[in-house]
Every structure is written in structure tokens, then in C-alpha cells.
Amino acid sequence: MAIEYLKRASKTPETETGTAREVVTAMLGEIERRGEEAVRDYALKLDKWDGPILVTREEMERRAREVPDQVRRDIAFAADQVRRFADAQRESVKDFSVELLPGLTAGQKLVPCNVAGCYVPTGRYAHIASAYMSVATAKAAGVGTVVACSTPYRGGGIHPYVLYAMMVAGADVVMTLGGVQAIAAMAYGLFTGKPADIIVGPGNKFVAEAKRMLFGKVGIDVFAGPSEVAVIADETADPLMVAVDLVGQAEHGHESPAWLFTSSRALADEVMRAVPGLIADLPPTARDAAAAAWRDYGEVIVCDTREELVEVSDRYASEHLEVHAADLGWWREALTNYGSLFLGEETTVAFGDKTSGPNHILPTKFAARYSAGLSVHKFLKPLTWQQMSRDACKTIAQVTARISRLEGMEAHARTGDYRLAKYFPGHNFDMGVPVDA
């Protein structure tokens, strides 16, 4: 197998993860033993905030007053796009049942979460999208309740499209909290008297480590970290649209991998002199994350063949994946290691952070060779449920006690013998040796 680094980065995802990993177990003891005095001083110390934790309904809709038409109208169709398709989610599961042997039926009854606990970041930069990513998607699986926390906003409360993009998804309450504060008040309960059963969203990596912590004792979405992105890019690409691209993930954040992989040397070449003029031409927030993002976790791997860029790009398992390349069929076809597959050169990942319709909480940090993105497949639970006649019975409980004695079980083995010997009184069946140690 031929592969070139032509950039290597110097640091991975877990690089920062240590320093995390120890505030986090600190914040989060300090909130279960003080439980909400923690998080308003928590929300104090980190956030300035000593307003209301929860947002009335009369709050959130005189804020919604102050928002402009053209934005109402651009929140309200990309919601819309994700509801379309989160509800077009929800249609491709559905409850059955069958008869696995005459009198025997099983089957499966999807029941959503009764509550599901959203964030929805506001730091660097505010996120309107993830309210509704995650909210309108709760919403479509069947979430009775459904609580979205956000940061305050530069001292005031959350940020105002944020709130209203909440309200369009439509949340059921809204606290004004971020980071570990927000992910621990949702998990216990806090200010609502409601736990949550899953805790969804993207957030830094203080929050992406109170969700690994508290898995267990909620449910998550993913275990996530900073934003990635991959491109696959053949000598059809155009370079200049890959490296833009890539610098328009990379401004995520500091920590946030952008990597390109090609079978062409010369597009590569083209597209890390192209970067960091683009990165130079961005504004100061941007410029600063996207640099960091380049320099210490960029990386330009150069192979000889197509399955060879499958190979290496499914072994990264990126978050957001994009392909520039010939016979796009083929890559849907061949590619199996990614959060969400973006085709062709029209469809960029910035499209379906904000608006195309398909969800943008991803995994990452290589999540996605195991798991897929968010869902409404994640608010639901896929209950199972069986019932038996008398005759099924008889079958079943045979092997049952037989396979129960073989493993040493018993107790198990005697609850069919004591079905049997009520239903069928006199009849003798072969219900294995009994155990005797």
C-alpha cells in the first residue's frame, strides 16, 4: 500500500483530553453533592450569569419579537428541512410482530424517551443551528419533554436566534446554562424536577467529557470532540474549492482535524499553498481557530489508488466526509467509516451543518467505525415483547430447562418444569439432568 504524508499533524484528539478529564470530575462532584447552588455558582464563575436559570414562555416570546423577519424565515426552513427528514426517519422503523413458531409471537413496540435533555453550544460562535438539530429531531421521534440548555450570550442571556430556533424546533423548557453546569443540571434534574434520559448535542471538550462521565447514568448521542473533516479529492477536483473546504471546517476550533486524502499529488501541492491564504483572509475569530486547527491537526495523506484512499479514509472514520472525485456511485458505495457522506462538489459540509436536513451531531474521534450520528433512531427504544400459548410453551420450556441444566441454572430449568407438570399433569418430557452441585 503506497501512502505519502505529505503534512502530518502534530497533535491528535486526545492530546487535550487529560486536563479535561480533571475538571470535569471536579465540576461534576461538586454539583452532585450541592446540586443546583453549584451550577448558579458555576454559571456565575464561568458564564456571568445571575439571571433566571429557566426562560419563561413570555420571556422567549417577547425576545422572538426582536428577532428580524429574514432571519424567522431562514430559521424556520431549515428546521423544517431536518424535521422533513427526521420524520422521514421515524417512518422507516416501525412495531411489528411474527409468529416465530405456531403460538409463539414476538415483537418489537418503539417507544421514544420521555425526556431528552438538547445543548446547544454559544462560545466562540453562536450555534443556531444545533437548537434545532437536535430539538426538531427529538421532537419527531415522540419526546414528551424535551429541555434545551444554552450559554448566556456575551454577559446577556441566550443568544437570541438561538432562543428563537429553540422555540421553532419546539422545546418544551429552555434554562440559560452552558457547559458542564448545562450537561449536569439536565442529567440530575436540576431546576426542573425532570432528569433527563438522553442528553444530546455538540459542545467543547468540557462538555464532551461530562457526557462520557454521566453515560450511564443518562443516555448520550455520541461520544464527541472537536469538529473533523476529511476530503477524498482525485485529479478532478478543484483544488481551490477542496481548500476552502477544509479551512471552513477548520474554524471550528483549535483542536478541529481537517484532512485531505488524494490519489493526485499535484491537487495536493495546489491545496496546502492554497490554505493558508485563505486562512490569512479570514476575520480574527476565525483565523485564529482555523490556523491552530491547520498547523497542529491538519494532514495531507497522497495514495496511488482509490481503494487505498478508502482504506485510509475509512481507518480515520471522520466526522463529516466530502468527496471530490469521479464516479461518486462507486464511493457510496465502497466507503463505510463516517458520520455523514457529503458527494460531489455542490454538497459541502457547511450545507448540512446548517441546513440541508440530515443531522450534524456527529461522532468523532474515530466513533464512527461504531456508531452513526444523531438520530430520531436515538430517542427511541426498541421495546421488545413476547406471548405463548400453551402448546408453544411446551416446546419452548423443553429446551429451555435442558439448555438451563446444562448451563447449571436450576432454578431457570424449574420454571418450566412447573408450567409443564400444571398444563400437561401425567405427560413426561425430556427436561434434562437436573443439577446437583
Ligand SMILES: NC(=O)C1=CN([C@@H]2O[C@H](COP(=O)(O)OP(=O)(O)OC[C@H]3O[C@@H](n4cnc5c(N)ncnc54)[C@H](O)[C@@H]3O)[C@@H](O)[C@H]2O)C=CC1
Second form
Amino acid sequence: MAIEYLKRASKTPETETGTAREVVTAMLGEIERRGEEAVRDYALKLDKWDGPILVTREEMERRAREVPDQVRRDIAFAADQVRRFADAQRESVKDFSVELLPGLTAGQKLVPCNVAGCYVPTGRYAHIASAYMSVATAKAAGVGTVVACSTPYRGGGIHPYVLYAMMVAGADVVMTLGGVQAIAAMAYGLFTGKPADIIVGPGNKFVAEAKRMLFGKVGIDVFAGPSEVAVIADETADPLMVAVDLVGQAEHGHESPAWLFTSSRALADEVMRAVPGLIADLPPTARDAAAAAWRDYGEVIVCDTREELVEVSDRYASEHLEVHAADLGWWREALTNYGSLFLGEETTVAFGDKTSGPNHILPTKFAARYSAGLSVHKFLKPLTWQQMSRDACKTIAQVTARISRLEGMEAHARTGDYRLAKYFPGHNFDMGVPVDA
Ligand SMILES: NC(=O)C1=CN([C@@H]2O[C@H](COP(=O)(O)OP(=O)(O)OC[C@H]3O[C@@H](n4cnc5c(N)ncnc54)[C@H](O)[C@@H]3O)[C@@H](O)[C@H]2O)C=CC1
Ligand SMILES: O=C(O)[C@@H](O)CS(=O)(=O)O
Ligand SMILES: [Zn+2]
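Now show me the form predicted together with the named molecule; what you just gave was the form predicted alone.
Shown next: the complete complex, the earlier chain at its head.
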């Protein structure tokens, strides 16, 4: 297999995890000890926020009136795309029941979580789209109470358009909190009295680490950390468009990887020539983030065959994966590890990030090997049930008692003994050899 690195990253997606772990451990410990008081202290120290934590309905409505019409229309359009995709996901999964033996019926019942916490990041950028990605999806799943949190934006309250997007998507409770303190407040039900059953949403390394550490106490969607992009390109691809798309995601932050996997050396060279100029042309926040991201995390890999490209791409398991190549159907079938796939140059990650419909809260740091991104399924519990007749019980009880006794579990076996003795008095059954005292 011929795989050549034209550019190799000096850092890996794991590089920054260690420092975040230390900070988050200390913060969660403090919040567990001192509760709301500690949360307020962190909000002040980290985000310069000492205003109210809960946003009242009147405040939401007052601020919504200030949102310009075009912004309202755009948010309504995009939120509706996301909601309709989520509704279709909800339709795709069903309750069912099946008769496994005559008289034994078992089933699945999809039950939504009662309380979901949705985190909407707004540290570097105002992630308006993350608000409807999480809240609208939770609502489409049937979650009763959605608590949404977002960072006080640049020392003020929640960014006005983020707040509006939360409202349009159907948030029930909103808190002005960011980072670890927001995740902990949702997990413990601070300020609301409603501890979240599941916490979803993207965030920086501190947010992602807090979710990971609280997992178990609460459910989480996925490890949705710093954004990643990969592009697979063959010789038919437009090199400048590939470069624009790589830079398009590198602006997320200094730790956002952008990877190019290509079968064309000429294309690789052209993309590498174009990227620095595209970055230099960005406004300062984006320029600084993208320059560091490309320098430390950018990679360009050239392979001989498309099978090798699939192998490399599946190993990276990128959060977003674009394919600019011939025979798109082949790629859709062959690729297995990615958060969301963008087939053909007509679509691009930014379209999925903001507007087209499939969710943008997606797995990072290799989590796409075992998990998809946010969907209605994450909020739904496929609970199982069973019910049986006395005749079915006769078959099941005997096998159960025998297996239980083989395992040494006498009390389990006797739950079968008792039933058969009650339902079929005077009959002899093979219930296995009782476990010695
Ligand atoms: N994987 C996904 O699906 C998506 C990922 N993202 C990622 O979300 C991230 C958003 O990050 P940000 O803009 O930073 O917003 P953020 O809201 O996640 O983080 C801001 C918070 O970080 C906390 N913080 C900052 N420095 C800290 C420190 N030294 N110690 C403790 N806490 C600290 C502050 O409390 C602040 O409220 C980006 O990395 C972006 O790439 C965004 C959208 C989707
Ligand atoms: O990682 C992601 O999903 C982001 O690219 C989404 S957004 O650009 O922040 O909307
Ligand atoms: Zn993006």
C-alpha cells in the first residue's frame, strides 16, 4: 500500500485533552461541594457574568422583538430543515411487538427522556445553528422539558440570535451559563430543580471533557469536541474548492484538524499552495484560528488507489467528510467511519453546519468509529416489555430453572419452580439439579 504524507500534523486530536481533564476535575469537585454558589463564581471568573442565570419568558420575548426580520426568516427556514429531518428520523423507528412462542409476546416501546440539557457554545463564535440542532431534535424526539444553556456572549447575556433560535426550536427553560459550570448545572438540576437525564451539544475541550466525566450520572450524546474536516479528492476535483472547504472549517479553532486525502499528487500540491493565501485573507479571529489549526493539525496524504483512500479515511473517522470524486455512489457504499458525509462538490460542510437538515452535532476524536452524531435516537430509550400465558411459562420456566442452576443461582431457579407448582400442580418437570447448600 502506497501512502505518502505531504504534510503531517505535529499535534493529534488527543494532544489537548490532558490539560482539560485536570481543570474539569477541579471544577466539577468544587461545584459538587458548593453547588449554585460555585457555579456563579465560575460564571463571573470565566465569563464576567454576574447577572441572572435563568432567562425569564418576558426577557426572551422582549429580546425576540429586537431580532430583524431577515434573521427571523433565516432561523425559521434552517430550524425547519433540521426539524423535518429529525421528524423523518423519528418516523424511521417504531414500537413493535412479536410473538416469540405461542403465548409469549415481547415488545419494544420508544420512550423519550424526560429532561434534556442542550448546550450551545458561544465562546469564539455565536453558534446560532447549534441551538436549533439540539433543541429542535430533542423536541422532535418528544422530550418533555428541554433546558438550554449558552455562554454569556462577550460579557453580556446570551447572544440575542442564539436566544431567539432556542425559542424558535422550543426550549422550555434557558440559562445564561457557559462551559463546565453550565454542564454541571444541567446535570445536577441547579437553578431549575430539573436534573437532566441527558446532556447534548458541542463545545470546546472543557465542555466535551465535562460531559465525558459526568457520563454515567447523566447520558450524553457523543464526544462532540473541536470540529474536524476531511476531504477525499481525486483528479476530477477542483483544487481551489477543496482548499476553500478545508479553510472553511479550520477557522473553528486552533485545535481543529483539516485533512486532505487524495489520489492526485498534482491536486495535493495545488491545495497546499492555495491554503495559506486563503487563510491570510480571513478576518483576524478566523485567520488566527485557521493558521494555527492548519500549521499544527493539517495533514495531506496521497494514496495510489481509492481503496487505500477509504482505509485512511476510515482510520481518521473525521467528524465531517467531503468527497470530491467520480462515482459518488461507490464512495457512499465503501466509507464506514465519519460523522456526516457530504457527497459531491455541490454540497459542503458549512451547508450541513447551518442549514441543510442533517444534524451538525457530530462525533470528534475518532468517536465516529462507534457512534453517529446527534439524532432523535439519542433522546429515545427503546424499552422492552414481555408478557406470557401459563402455557408459555411452562416452557420458559423449565429452561430458565435449568440454566439458573447450572449457573449456581438457586433463587432464580425457584421463581420458575414456584410458578409451575402453582399452575400445573401434581406435574413433574425437569427443573435441573438443585444447587447444594
Ligand atoms: N463537534 C461538533 O459537533 C461541534 C463542535 N463545535 C466546537 O465547539 C467549540 C466551541 O468552543 P467555544 O467557542 O470556546 O465555546 P464554548 O461555549 O464551548 O466555551 C466557552 C466556555 O469555555 C469556558 N472556558 C474557557 N476557558 C476556560 C478555562 N481556561 N478553564 C475553564 N473553562 C474555560 C468558559 O466558561 C466559557 O463559558 C469549538 O471548538 C467548535 O469547533 C461547534 C459546533 C459543533
Ligand atoms: O463541528 C461542527 O459540527 C461545526 O462545524 C458546526 S458549526 O460550524 O459550528 O455550525
Ligand atoms: Zn463548521
